[in-house]
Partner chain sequence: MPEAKYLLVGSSHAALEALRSIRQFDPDGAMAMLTQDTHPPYSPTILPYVVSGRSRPEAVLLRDRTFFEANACAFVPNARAVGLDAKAKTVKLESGETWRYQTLLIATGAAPAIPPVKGLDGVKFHVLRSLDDAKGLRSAMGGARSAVVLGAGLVGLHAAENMAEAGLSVTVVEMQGHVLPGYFDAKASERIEAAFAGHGVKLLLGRKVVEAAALDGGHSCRVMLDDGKAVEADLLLVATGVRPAVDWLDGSGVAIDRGVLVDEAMRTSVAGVWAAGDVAQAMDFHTGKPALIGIIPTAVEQGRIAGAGMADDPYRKDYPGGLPVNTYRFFGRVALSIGQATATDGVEVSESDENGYRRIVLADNRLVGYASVDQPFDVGVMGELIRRRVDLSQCKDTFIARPADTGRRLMSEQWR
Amino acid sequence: MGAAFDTIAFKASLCDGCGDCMKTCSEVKGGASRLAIVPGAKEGGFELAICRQCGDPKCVQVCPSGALAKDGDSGVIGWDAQKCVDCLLCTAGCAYAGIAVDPQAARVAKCDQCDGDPACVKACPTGALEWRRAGSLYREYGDKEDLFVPGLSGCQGCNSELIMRHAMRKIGRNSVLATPPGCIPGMGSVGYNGKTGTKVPVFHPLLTNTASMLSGIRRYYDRIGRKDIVVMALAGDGGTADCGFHAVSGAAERGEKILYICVDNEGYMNTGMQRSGTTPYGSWTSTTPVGEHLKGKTQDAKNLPLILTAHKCRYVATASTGYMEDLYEKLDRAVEASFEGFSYLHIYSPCPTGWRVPSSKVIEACRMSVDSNFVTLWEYTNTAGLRFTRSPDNPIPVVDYVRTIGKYRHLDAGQLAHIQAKVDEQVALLKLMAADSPSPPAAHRAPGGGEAPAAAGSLSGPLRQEIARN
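Output the structure for the chain only; the required form is predicted in complex with its partner chain.
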């Protein structure tokens, strides 16, 4: 496998220039800060100078003393204080000021990512700095066996294919898989000509009975003493939220020990992009067209994972391929929970074909959906309740996300306001439910030194009523 590394990411829109990162860095490292926040082009905006740990580092190439080298395991460009002769040629190699002169020491200083636990990120109060560990996931799992055949016939840029391959790679061969009608069997999981498209037993239940069939399979395995097998579904939102819902609800209520993964692309995409129960308000679909009268779907989506929490399942979680670290951790917990009770993982999956998103922008869409709170990342257990795994505070406006998606192109101001209000309402409800669990570390406060975002307890009257009605 090629190299991929963890990285410190910077989101300029969240930075308010407080300087906590620099203060912490210089305290921890003793000397000048190895990252620099600098004023941006716009008043109140900021930019960052930091070592990007380049893949083809010029600083290393021009060093005459052999003092700089890229570590093959961590990807960090290390600096050897002993070998360095302070000639500063490295600073001529770096176009980002990632290696710069510490005026006090009169030597260069550069970021070493604090051995994989960067202090600046922990100190950042707005979430502008983020430690992304997708690189180590890739390195850890990249070599694991892919349990699908190479040639699945998904659309170009299909996010669901990504989810299937990642999920099965992580879960491994000791599993039995159900893929009810939808894109997943459609692109070939159930195979052709008597051969399956997977390297694990796979079957193709009806759209309506997936959870029931899995219940039976699990019970049989239990009976013969095979308690180690993950009995699971990779189902679409239609087969979960609509036609298959009674079976899912029943299995959840009975606490069947299965792992049910819903890949939610917000509609019946493989049959021609019809609306489903999880299609969001305002979306264009082939059955909610945009014309003189209709302007896309007129109803809100049902929040399926939230409905599952009402079943008091062993485990319920949401995830997005925009945040792989989070997805992988949840896969772990979901598998574990599936040996104890009903385990439900809802993964949001933008569809380049049906949503009119360029295939190159799918992951960007995933990230923006989360960053705007259109999608919230959380998990629930029937013992600990609900907790956010990514802070919903300080989101970007939903319109920024919606504007990147073709199926929302027609939306007018009123519809946009409706979507934003719906998102705010859902987040407020989740915050109520999460009131007992601490928020994840990043983003303790809004950029600009503002107050902490309103706590769940201080919700205004009408919103509270609205939530209560829901």
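Alternative state: the form predicted on its own, after the form predicted in complex with its partner chain:
Here we give the lone chain, stripped of any partners or molecules.
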């Protein structure tokens, strides 16, 4: 297994140039700031000059005294003041302006990530700086057994395969898995010619009865005293939101102790890219074509996770592979909740084939969907209500996201305005539901440290009045 490290990520679109990060760094380090916000290439934009903790650091290569060295555990390039001869060759070797002279000390200074708790990230009021811990996840889980065999027949860059491998690696062998018709069994999870593609007990229910069969399995294991088994599904959006919704709704209403994971690629992708109930407005699919009279799907998507909160489930959450730390934390909570009642995790999954997006851009599409609020990350319990796990404040325009997706390339100005209004409406509703819940981490709050006002979007009547009062 290769090396992976946590890092400070910078999102230029959220930076307003306030300089709070630099001020805080200077105060914490007792000297010049180890990072700098500088004017960007675009007018009014900003960029970040900071040590990237490079995998093949040029500063280390040019240092004649061995004062710079990369730590194999943390990934941080450390500076040894006792060895440094103040030649400043490192400042010339760094292409990112990540190491510079501190005028007060008359020596070089660089970011050391504050031992994994960077002060600059906590000080950023807009969320432009973020501490990404995906490296820690990789180190913890990278060597764990993959519970799907190699060589499954997913499309190149399939995000759903990424989800199923991560989910089962996290959940582990102590589980029984249902994979109803769709991309997941289609790529070989239930196997071919009598050979299974999954290393845990797996079965192939109908589209219509997945949750019902899981309910029976859970009750059987309870009866024989095996209450430690995770009884779960990895199902597509069609089999969850449409064909199988009655079974899902019934299991949720009864409080069955199962974990239901919906992998939402916004359509019936395994059988020819037909529209489903979760296909968004304006999407091209084979059953909502684009032509002289029809311009993609004419209905808005069904918000399935929000519908599940109305069932008062033990746990409901949304997730995306664009933010793996959030996904892994929710997998933990979803598993724990499944031993107490119905637990539902909705993971959004771009499909390179059906969405007409390059496989190399899938994770970027995941992140942009969240950053634009097209997808919101939140969780709900029947005791604490709903809370955001990533703030919806300061989003990028939805048009920036949909322009990267081929199935939306036909959208006109009116359709784009409709999508933006519906996104704003959903966020406003979620903010009302989350009004009494804890705020997301400080790094993701609105400017000034408070919560930004909810956008009313196209809401009308009492709901708009309620938003205004809050």
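Predicted, not measured: the structure shown is a model, and the values here were computed from it. For the two forms, the rigid core is made up of the largest set of C-alpha atoms that agree within 1.5 Å on superposition. Residue numbers count along the first chain shown, from 1.
In this overlay on the rigid core, Arg409 has a C-alpha that sits less than 2 Å away from its partner position between these two forms. If you overlay the core, the Cα of Glu43 moves by 3.4 Å between these two forms.
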